[in-house]
Structures are given as structure tokens and as C-alpha cells.
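Below, in C-alpha cells: the form predicted on its own, a single chain.
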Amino acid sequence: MNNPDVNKHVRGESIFIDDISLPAETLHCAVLDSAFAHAGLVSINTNRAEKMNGVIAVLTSKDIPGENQIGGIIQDETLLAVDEVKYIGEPLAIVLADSITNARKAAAYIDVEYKKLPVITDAREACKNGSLIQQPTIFESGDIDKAWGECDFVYEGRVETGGQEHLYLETQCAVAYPKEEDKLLVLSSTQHPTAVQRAISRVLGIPMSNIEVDVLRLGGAFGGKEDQATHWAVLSALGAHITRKPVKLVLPRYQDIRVTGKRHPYSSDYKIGLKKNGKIIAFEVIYYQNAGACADLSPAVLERTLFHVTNSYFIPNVRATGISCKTNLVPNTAFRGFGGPQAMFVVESALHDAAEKSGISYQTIQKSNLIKDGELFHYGQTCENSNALKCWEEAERLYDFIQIKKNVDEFNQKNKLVKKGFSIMPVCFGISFTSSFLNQASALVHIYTDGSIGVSTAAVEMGQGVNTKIKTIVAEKFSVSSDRIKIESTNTTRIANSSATAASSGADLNGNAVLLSCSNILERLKKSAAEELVTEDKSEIEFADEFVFVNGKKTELTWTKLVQKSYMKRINLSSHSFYATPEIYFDRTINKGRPFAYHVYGTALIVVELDCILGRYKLDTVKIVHDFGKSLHPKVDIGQVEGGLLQGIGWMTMEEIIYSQEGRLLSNSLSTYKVPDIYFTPQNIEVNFLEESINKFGPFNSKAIGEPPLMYGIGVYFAIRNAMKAYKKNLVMDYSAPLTPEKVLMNLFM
């Protein structure tokens, strides 16, 4: 793959935070978190813990020098609890000791007196009690009330989607080093270095310029380190600031699972109306989002849900209401897809329900309503360069839907106890942060006198291959070997005021900023080369394979020689550039605008096989036509499709988050929480690139890849459900995910 990160990972040479060699005086941090989901804090007594062996300090909220607040969108989350705890896992105190063993032992000797309070874990109950993160948000288009009278069929239903554990390989962690004059260096496993920097500044009461946050790479994230890494980095910084010693904080896996937020569970009500020919006329939906105890990123996640109400379809009349409900669970957070998957599952459930009840084929409804150029999304953006139908028709041509459906039907006729199910899943996902101001990035490019190149951006490498893509951009722009290029760590002193590496925009935003920097330097080098080669027209100068060409003819002037000669002429070989996505805006007073630079499309065909006696299923085939644009790195992109697909399948099938009525996480380990493994992988995965797809907003016409493939996993749910229907013709069951083997069995034999 020519991916240096992969090579280092395989050889065990990649450095993560827990691998860093630390000074001998480094303190280790253990976090005491709440044992109750909702309770008053009567007292926290640290006397016994402070006397334990190796303990240097025990810190509570009273030790915070600045503001005890780390909330991002809404200021509703304390760093350390004060008078009340709102979820199991809420940090109460930290112990700083000479070893992690001593720190954890001492944390168990902190005496906390609670006064238990009522606990709410259900979103609908929270809404009924008026426990909301913010007021409901409504997206609306057309005349929904009038539209119902135009429909031949109208159906209503309810949909449930569960949470999902990120299960990144590297748990939440940070190391903070005190520097002179109240300055700090913080190494954090975060997708958002600036958010960490900003929160530390607020909590410690020191300027952001005094805080340097550095990120080399993450051992996975999937959204779980966009906002939630901040808490642990700030705690380590607080310890370093007060003790003036380095502080290391690494959460053990069992604690990481308990104290960190998940994908948001949703409970949703829908109403759908359509004509006899399958055309959808109206769609109304209410989403009850379980935000947990604090806002975190829930408002932004819910907003993206509202943007993806209709998935790949044009529906002229829409009313979507999003309600973010405050419960006594750990604050839920960003997860790959960021609210989009929850919306898409609801609309697909509504279509599937309408198909079963009306007798119109599910695939007929899907295909006949795919959005086309010139049609409006319900949030006011005009559809441009739609590849929804192109992806469907290309998949139809390549994979022969009719023949596969025929094969499935023939198999089911011949087999009584084992059935197959077939489904098609189209995807349409908007690319950009929905808060327009976040769509900005900077890049710093240095060319050194030996011809090597250093590149700094705000992009955080977390296994998705963004460093490889940025290397590809630089190598192609300068026409040099990628071996010359070094991608620096993500650092707030080199790239300030950055946005998170999220929303599938890391390569787009930072890649475009890098292109601008490279273009600036390239213009200077062309001018320098023209001087060296005695030609007045620098447009005659081109670079290829590390040589300078004039009018297509190769010269003796190499890349390295040109760089050295340019340096001697005092030509600037560095460039800092800024990129902001053009043409996007959104007016939240009317919930209309152009929030996305572009959309990514795709279509997946899924076939599953179900053992109807045991309730067990296996995935035969997933075949995908995906809209990559012009891929920057096809192998990286295919890897992202396959990984996203499996994560989506896990969410839809086996990954079940369960809490007790007291708000205690029951699926709290890998013995009680199951994720897809190699044995659950589809026997046949085929990914094809949609031909002739271009994108003016992406570097070299590429398209974002991180999140859209996850939604293909939704199709597996309906394939399993169709297999169940083949066995039990009168099957009636709720639309509830994940569809675990236990649920399959119970619904087949209830």
C-alpha cells in the first residue's frame, strides 16, 4: 500500500502515548468516578487516600484554579463533580502517585457519601418529564398537512436504534508536561487538539498560547475522541499544573468502556404516505435522541440526523422534529456517521413497512424515488451532480439484481429450515461540517535544502490513512517521491485554531490547504528554474519525476539542485496557507441553506443466510458500487469501505448496549459486548468504483470516504428480516436494531 504507518504498525514500531519514555519523576493518574447514576454529593473525604503509599496529591473540584467547565456546544459539563453526579462514571477526583498501581489503590480509599436521586435512562421518559438538552428542532419542506390527502397509502410506525461502543484499540490517554512560566505541553489521544487546548485554558485560567497540544497518531477513534478525549487531557494537565511534575493518565479498558459515551440510541416515530406507483409524497418523523447527562456533541449529532432524514430519496413534503433528551447515562457522543445512520435506518424502515403493507416491491419504492439533479433536499439545498441513480444502475448492471433475487427465491423454495434474504441499500451522505465556520483548515509546508519536505496540518492520523493521502497530494503536486515527504505530528503551535478531524472532511480540508501551500512554493520554484535555464516564460517550466522540464524536454536540473540554488538566491521555501470551503452556508432561523459542499452516493447489494431453528445468520455477499470521485489512494479507500461496512453491520446485528434501570452499563466488557470478527465477515465483499465521478471540492477531484460506507450495514438488517419473512410468512415484528440472533429466534417462534 506504500503506507508507512501500516508498515510501522506491523513491525510494532509505531509510537502511541503509552509507549512514550517518561522522566523518572512522572506521576501516574487514577480517576475516581461516580458509583451512582444520579445522586447528591454529600461529601468527598480524601484523607485516607492522601496517606497511602506513593501518593503525591489527591485533587477534587476545589483544586481547580480556573473554571470547572469543559462543555463545548453547551456549558453544562463539569471537569470534576461538585454537588451532584448525573451518571455512573462521572469523574469525582484524581489521585496522583508514583505508580499507577499506587494511584489506583489510593483511589479506592476516597470516601464518598451520596444521597440517591431518581434515575431516568429512557429518552421518551425524559422528554415527557421535560428533561431536554435544548428545545426541539424542526426541519420542514413542502406542505406536509395537505400532502396526506394526496396519498393512496399512509402508514405509521415506531423505530428503535441502539447505541454502539467505539472500542478503539488505544483507550483514552494523555501525558502533560509542565514548562516554565505556567506553560504546558500535552500529548493527547484526541481528534481535536484545539478543543483540548481551549478546555485546558479555561480550567487552568491561563492563555491558550501557553498550552501546546501535540498528537502523533491515535490508536483508533471513530468519533469517540472528537470531544471525549478532552476530559482526560484536561485532568492530566490539571495534575501537572498543580504538582509541577509530568502526569500520565491512561484509562484501563474496563473503565474506558464505563465512563465514555457511545453512539446515540434513538427512539423514533414515523408517518409515510405514497402513491400506488410507489412515489413517496410525504414523510413525517420525530426523533427522540438519548443524549445522556450532558450535551457533549448531541446537538450537532441531532442536527446531522435532521439533514439525513430522506437518505437518497427525493420526498417533496417533509417534517422532521429532533428532540435531544437528557438522561442519567454517560454523555453520548460522536460516532462514525454522526447521526446520519439513525436517520437512514428510520426512513428505510418506513419504506420497508410501506412495501410489506402496500404490496409494492421495496426495491421499486427505493429506485423510483432516488434524488435527481435539480430536485431539492428538504433543507433547501439543490441536488447537484447526483450519482444516486447512477450507482444503483451500475450495481444493477454489474451484479444482476434480478438473477440474484431469483437465486435467493429458488434457494428458499428448496430449503425449509435455512433461508436466504436479499436487500439493496442506497446511501447519500452530505460532506462538510454542518456548522459552516468549522469548514476551515491550515497547512504549513517546508522544503529543506536537501530536497526533503515537511508537512504540518490539523489532520489527525487515526488509522484512516489521512497521512498517506496528504503525502500523495504533495508528491503529485511537486512530482517527487513520497519518500522525501514527512508528515509532522498535529501540533497547536504549528497549526492554530483547528477543527476536529471528523465529518469525513480531514483529507478534503487539510488536503486543499496543503495544495495551496504547495502551489505557492511551486510558483517560486518555477520562477527560479526559469532563471537557471535562461527562459523568460515560467509557464514553459514543468516538474516530473524529480527533474525540471522545459516545453516537455527534460533538463539536467534536478529537484534537489533547484531547491539548493533557490535557497542560495534567498527564495522562500516555506508556505503557510489557509483553506475555507466555498459556497456553503446555513440559516438556522429557517433551517434552510447549502450546508454541504457535495454529497457521496453509493449502492450495496446484500445477501444473508439464516438458520431459522437456531436464529443464527451469516453474511453471504455484500457488493458495492461506491462514489469515490477520483480516489487519492484506491487501496486506502477500499479499506475504509470494508471497515465502515463491518462497523455498520455490527451496529445493526450484534453490538447491543444494555443499561440497567439504575443506569449501570451491563454490556461492560468484551465478554458481554460482541463486535464483528473475521468469522462474521461477509464471505464475499466486492467494491467497485463509480466511473466518471468528479468533485471540484475535493483535492484532485477526490471525495470523502470515512463515514458513508458505514450506512451500507443498514441493508444487512433488512436482508435478515427478509430471510425471516421467507420462513414465517405472517411475521409481524418491530423495527428495532440491533437484530441479534436472540431477537431473530424470539420473533420466529413467538
Second form
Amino acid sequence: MNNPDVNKHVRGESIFIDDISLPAETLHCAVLDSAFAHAGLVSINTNRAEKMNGVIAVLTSKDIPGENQIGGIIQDETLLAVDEVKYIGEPLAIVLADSITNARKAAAYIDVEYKKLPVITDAREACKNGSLIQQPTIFESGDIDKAWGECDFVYEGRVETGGQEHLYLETQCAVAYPKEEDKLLVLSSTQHPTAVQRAISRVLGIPMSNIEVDVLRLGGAFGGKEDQATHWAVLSALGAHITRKPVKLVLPRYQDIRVTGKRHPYSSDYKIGLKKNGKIIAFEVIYYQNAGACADLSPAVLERTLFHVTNSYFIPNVRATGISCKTNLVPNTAFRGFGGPQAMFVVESALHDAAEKSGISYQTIQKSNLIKDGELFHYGQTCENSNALKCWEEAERLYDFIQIKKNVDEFNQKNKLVKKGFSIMPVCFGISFTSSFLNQASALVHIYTDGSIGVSTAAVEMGQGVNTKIKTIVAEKFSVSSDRIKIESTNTTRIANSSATAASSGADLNGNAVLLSCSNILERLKKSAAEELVTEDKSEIEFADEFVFVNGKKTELTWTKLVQKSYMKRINLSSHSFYATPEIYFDRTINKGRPFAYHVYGTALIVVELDCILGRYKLDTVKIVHDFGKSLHPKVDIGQVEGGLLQGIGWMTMEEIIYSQEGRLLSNSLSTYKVPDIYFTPQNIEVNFLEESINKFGPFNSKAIGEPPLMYGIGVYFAIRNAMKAYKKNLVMDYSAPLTPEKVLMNLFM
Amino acid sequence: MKEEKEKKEISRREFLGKAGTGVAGSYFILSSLKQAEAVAKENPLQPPETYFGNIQVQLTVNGVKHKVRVHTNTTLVELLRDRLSLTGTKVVCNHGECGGCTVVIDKKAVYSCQMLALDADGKDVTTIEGLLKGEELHKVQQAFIDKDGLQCGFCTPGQIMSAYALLLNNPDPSEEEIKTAMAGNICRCSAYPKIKESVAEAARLLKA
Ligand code: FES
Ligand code: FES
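Let me have the form predicted together with the partner chain next, following on from the form predicted on its own.
The complete assembly is shown below, putting the previous chain first.
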């Protein structure tokens, strides 16, 4: 079964927010954002703007009827700045006008007087100045201070990873419609409709029940619309609430890049200790997270970093300190992997460094430390159903590591100026929101009297195929044609108090809730069928291919007939169900527990080819064995692996976020910020499914897919680095990503 | 039963095709809120002649001739989306950097955000909406479905138009030629491996 949206997409008929035809009276909203990274706001004068052609209203913080606050985890973010701006791009005012051109023109005529203040853009500097989002968090296991004494080798180092722009192709957008009294309907391109609803309620001072948030589909999100879609939806709601006219807000690309948060840059210090045989005994790390000016999701992102300190490895003694540093950059936010990739890059760097210095091979250290069943993760969870070694060995078997390494060595002997590099990247990623309470979802399934089926969940479709998966679940459970099934928009009036579609958990949580609803209805239908077919025992009833079967024998009773008969008998054909992931908990006072329902594993083999004169590299081979569980939809899942991989490679290689010292984003468009294009597709790409992986927490034994594959991209960094080493034996180089062609050249020749 | 369904959809499509003339939506808010009196004196239901601009262009879009007034700075994509309601063509960067707005003119893939509506005068433009024949998908569209060449779908119209332009000129492209032709279309979902396969498949389907 294909993605239900695919047909519309290829025809250009899918409706995204910017495509909706609007009532004639709709107002268009432009946002004025701060020109300075840190400044006092002396005054905002809207007089000139208000007189501009087509302008209906100019709103500032003074016009907010409720609380000027949209912070989620920590209440530290205003909707519109009041007396201080803390980053370039912070919203100051909105203009509502008859056309977007007039609105944007007028925004330039709002007179703002700033008084410049000192700017901090660096996380370590912020930490030194005591500018923190919250107190540092420490995860600890074993006895690290004692453990150093047991090590044969101890190495220390520093690791940097850069930010990453989401670059969802559909920019942030929303349309808000005023309804009767003070009610509102808000269409938002958000991963988290409930967060939007909650923030609007607070800012406008009206109850959540008066606000309906509806999401049809997103033109990409990748975490960038988990928390950061809220600002724009609330601004449009504010406009609609005050003018009582529909208000449309679509950020133009250049503004979207400037005003929205990105993946967090991290700067980290590590210390690693090993035995002569390659066993890792101790690992200590301090992460300086550049959070930007407000908390946004930074504390949660940092927490996931702390959970992924050891990637796929068992390390008995760990101390990891996470420091979320407040700087004058746009608040950084969720991005596929959510802090996990940053942690994994640090531990891989430490292993790679230890390998180079100790002479033990990198792959030996990696393989001999893969986590096994019964071993403890450093946060206290016992490893169960570990597929770390299984994936590695399956990849080794399928792709013949030894032969590939030999080929690379031979190539390098033959070629002077072009070198190949090889690496293996194992991944282990925990599945569940790390705030246990978020792991809940509900679903609403209706069967209509013509036998068609409507399904509502909290899952937001953003290209990851969650609706396809939910459709698959329903079709399989009811044994009906998928044509009967319609997945409804995500709407807060149908599904309340939802969690974001994030943490790779969309299909797990919502799929499980849908399963419960389907089971409820199925039970009732079976009973009804038993009555119709005069069978005593409803356990003899089964559904297959749109027909009712008794004891394995097909009857005349079709799905549609049964539904109609059941309706006439006043049988409830709808079900609303609730699912909460069982067995998970986490105690934040000791940072121990069982935060994850399960883990996703995988191993990637990577070969790159480096032109050592130009610094340019291309991806020769990426071959992956991935633990999908029992894939709900192999086509969708393969797409997710390939897409995640390429995003990860982009982050590690070409995507470079650069700020000036004044906190101004310099890589502010697609011409200065490079993302992978079709040329960046690995020449040979192969994805294989790990056989016989089971998972009782996923619908039909499936596993979450969205984030884990991104981290395969980390291996590309090490493959390039190994190719550099093949050219320059005495290469000394920081562990700093992205490893752009420019950086390659600098390190080879300077 | 099936036939009946098809008929209905075709008539809906015809309707969509014909009704696709955008309304000066935002004009009316002005009349209702601010300039009510001034406008009412003239003609309350009609925006002034120059509201959409004072230059007339004539162009053919998907086989339909249009005569429209535009401003000097109206871009082709604005004309398509805002005036002709052909919203399949997407605005992604509006700077000629991503290919999201690709349409085909004179067998060439063109970034419609980088062409002025004025320059489209007299031209024959094909957009994603113009590839369908009735309800029948164009082979390039079919290939993107078969090979799963999309995820969120936002870049898809642009990708398909670039592929369509390539295959108009080169029915049998090599892998390298496919990459060159598609390099101007960013897909952030990074469905590239499958996009590559889709274009190759489209070539195959078109030849068959
Ligand atoms: S929108 Fe025209 S090239 Fe990006
Ligand atoms: S499918 Fe999402 S950007 Fe290409």
C-alpha cells in the first residue's frame, strides 16, 4: 500500500497551508524581528507603519490580552519582545495588511530604538559567565574516579559539532480563523497541535476548549516544527483574535532561516580509559550545549544527549555532565536525533582517537565493546534483546568488511592523490520520550454505515509515512481494503492533550492506540456476526478479505452488510482508545530508571573517496543492516533510512552554520548553506533488514524508524578522516564537524 | 460503478481547470475596512483596473489561454499561484536556489520564482497540473509513485517538472545526465536515491 498522499503529491493537488483558498477578507501577517542579538528595547513606534497602504493593524506586546509567554519546558520566552531583545530574529511586532506585500513593506516602517548590549555566541563563554538555561545535569554509573587506575590507556580530547538548519521545504506557516464569540480555528504546520493550542490559550487568555487546532500535513519538519511552529501559529491567532478576521502567516525563506532555531552546536571535553585488549573501562564527558537565548526544548535535548553518551557500547564507569548554555543566538531546538547524534559523535571521536594513539584498531574497539543482554546502560536500564552485535555481524557477513578494507588499502597504494577511507558506524538509539509522561496517545476510529472507516490520531504526517503505517494497521486488523480507510487530519477537538509527533514515536504510540480502538470495535462486530450467523461462539468468527468467516469457512456476510446490520442493532461502531507505554519510568533525582521501551540498533559500512588536491569527497558506498523490528511498511522504512542517513551525512560534512561575532547568521540562504543534493547520494547504497527482531512495544512487532538512521551519517566523518590519513600519515586534527571540503584542505596542507 | 466514478472525477477536474481564476481576495478587506467610502463610489464589487497591475500579459498555461494584468514585479510563480490558483507549483526559497517552483517553458525547466510574469508573455507554460490527461497520470508521475520518489511531497511537483523537461529533450538519459538535470531540485527529506530511480523508471515507461 502506498502513502495515501502520494497520488495527490504527484498531481500537485495536496493542500498545504499556503495553498488553501482563503476568504476574501483574510489579512496577511508580516513579522518584524530584532536586528540585534542583544539590546535594550528603548521604544517601538508603529505610527508610520500604521499609515501605510493596506495596513489594518500593527500589534506589539502591549496588545497581548493574556500572558506574553510561550515557553514550553521553562517559561522564559515571550511572544513579542517587551524591553529587551536576546537574539537576532526575536519577534517584536506584527503587521496585518490586505496583502503580504503591503504587510512586509509596512513592517520596515516600524521604528525601533535599540540600546546595544554585550553579545555572547559561544557556549563555553556563556558557561564561564554563568549564563545557563538550568543547572548542569550529571549522569553517572560505576566508580569512575577509581576506574582510571585500572586502565592501560587514558586519553583526553575536545570535540565540536556544528548546528544544522532544518530546511523543511514548507516554511513555518499558519492560518487563524475567528469563530463565534472568542473561538478560533487555527491551521498550523506543527508537529505538536496541543502545544499550539495551549500557547494560544495562554496568550489570548481564553480556554483551550475554545481553540481548535487542525493539521492536515507538513511539507517536512524534522523536529523544526515541534516547538518552533508555535510562535507563528500564536501570532496569527493573536491577529485573528483582535481583528476578528482570518489571518495568514507564512514566513518567507530568508526570514524562516534567520528566526527559527536549529540543531544545537555542542562543544565537549572527554576522557576515555581502556584496557590493552580494547575494552573500554571508563568514559567521562562534559557537554556544553549552545541552547541559544531561551530554553525551548534544550533541556530535553540535553537529556537525550546524556542518555546516548555510550552509543552502542557497554562502558562500566561513566560520568557525563550536560550544561545547557544560554547565548544570544536564536533558541536552538529539536532536530531528528534530538541530542543523540551529538553524544554519539563524541564517543566515536574518543574511540577513534584512542585507536590511533593506542594502535588498537578502531573497529576492534567498537566491536568488542558492543552492548549485550544483561549489561546495564549507564542510566540503569538493563539491556534486553540487544541487536548491537547481531547487526554488526550480519553486516560483516553480508558486506565482507575484510575484503572491503583490503580493496580500500589496495586502492590507496595505487593512487597518490585520490584516497579512499572506510569506517563502520554502529547505532543504538533509545525509543520513548525521555519525559515518561509524554508517552501517551489516543485514537478515535469510526465505522460509517457504508463500511468506510475514519481514523483520527495525534500523529502528524510530515513525510515520514505515519499515516501509511496507521492505515496498514487498520486494514490488517479489520481485514478490509485500504480504500475504505481515511486518515483524518490531526485535530485537537478529536484528539485532546496529545504529545508531539516526535521522538520517532508517532507510529508506535498512535498505532498502538489505533490497535486498541480497532480491537474494541472488532469484538462488538464479532458478537454481532455470531448472532447473524447463529453461531454460539464468537471466537469462531474471523474476518478476512472483507468477509466474515466461521471456523475458517467463508460466509455470505460481507463487511458492509455486517456493519449495516450492527448499526440497526444499535451497536457502537466507534471507539476512542488510550495507550500509555508500559514499563517505563525515570527518576530524575538519581537519573536512573527504565526510560526507554526498547532500543533500535543498526550498523553501517561506509567508504568515501577523497580528492586530496581539491579536498572534495564523494560517497562511494553506504551499506546498512538495520533493526526495523518487523517492519510495518518496508517501503516507507527504507525511505526513512536513506533520508535520515543523507541528513546525517549533510550535518557531518557540508552543512555549516556560521554566525558573526555579533550573532548574525551568515549562512542564511541556500546559496551559503549547502545541503545534500542528488549528487550527494552514495554511489552504492544498500539497506538490509535484520532478521528475527521482535519488539512487543511496537504495533505488530515493528520498531520506530525516524531518527536512528541519521546517526549512520557520523561514520562518514571518520571515513573521510581515514582517507585524509591515508594521504598524510602524520595528520593531526581536531575532532570537529562538519568536515567541509575547505576544512579537509586546510588540514591536509596547512 | 467504476466508470461512473471516473466520469465524476473528470467533470470535477474540468471544473477545477476552468474555475481556476484567483480572486483579489485581499482587495475586499480594504473596501470593507478602510477605504470603504472611496471605493463604494466607484464600483463596490470590482477592484480598480490597476489593482493587479497595469500591464497586460497573454500566456498559455497547460493549454489554456489567459489574459491577465500584472505588476512589473509580479513573478511567474505569483501569477500561477495567486491569480490562476495553480498551487501545485510551490514557493520554497523564492531565490532560485531550490527548484521547488520548477515549471516547463519551451521544453526547458524554469524556476518560476525567477521569471517575471512579464517575461512569460506569449509563452506556453506547463505546470504540474498540466501533466495529467483527464484522470490519467503522466508516466513521470506514475514513476515517482512506483519508485517511491517522495516523502513529504513538497518538492515533488518541482522534481517531476525537472524530470519531465529532461525526458522531453533526452528520452534515454544516463545516470550522470539524470543527476545533472535533477541537481537543481533540493529534497530535504533526501529521497534522492528513490528520485534517481524514479527518473530512470519514467524514461523506461515513456519508451515502452
Ligand atoms: S522557489 Fe524558486 S527556486 Fe526555490
Ligand atoms: S519529499 Fe520532502 S522535500 Fe522532497
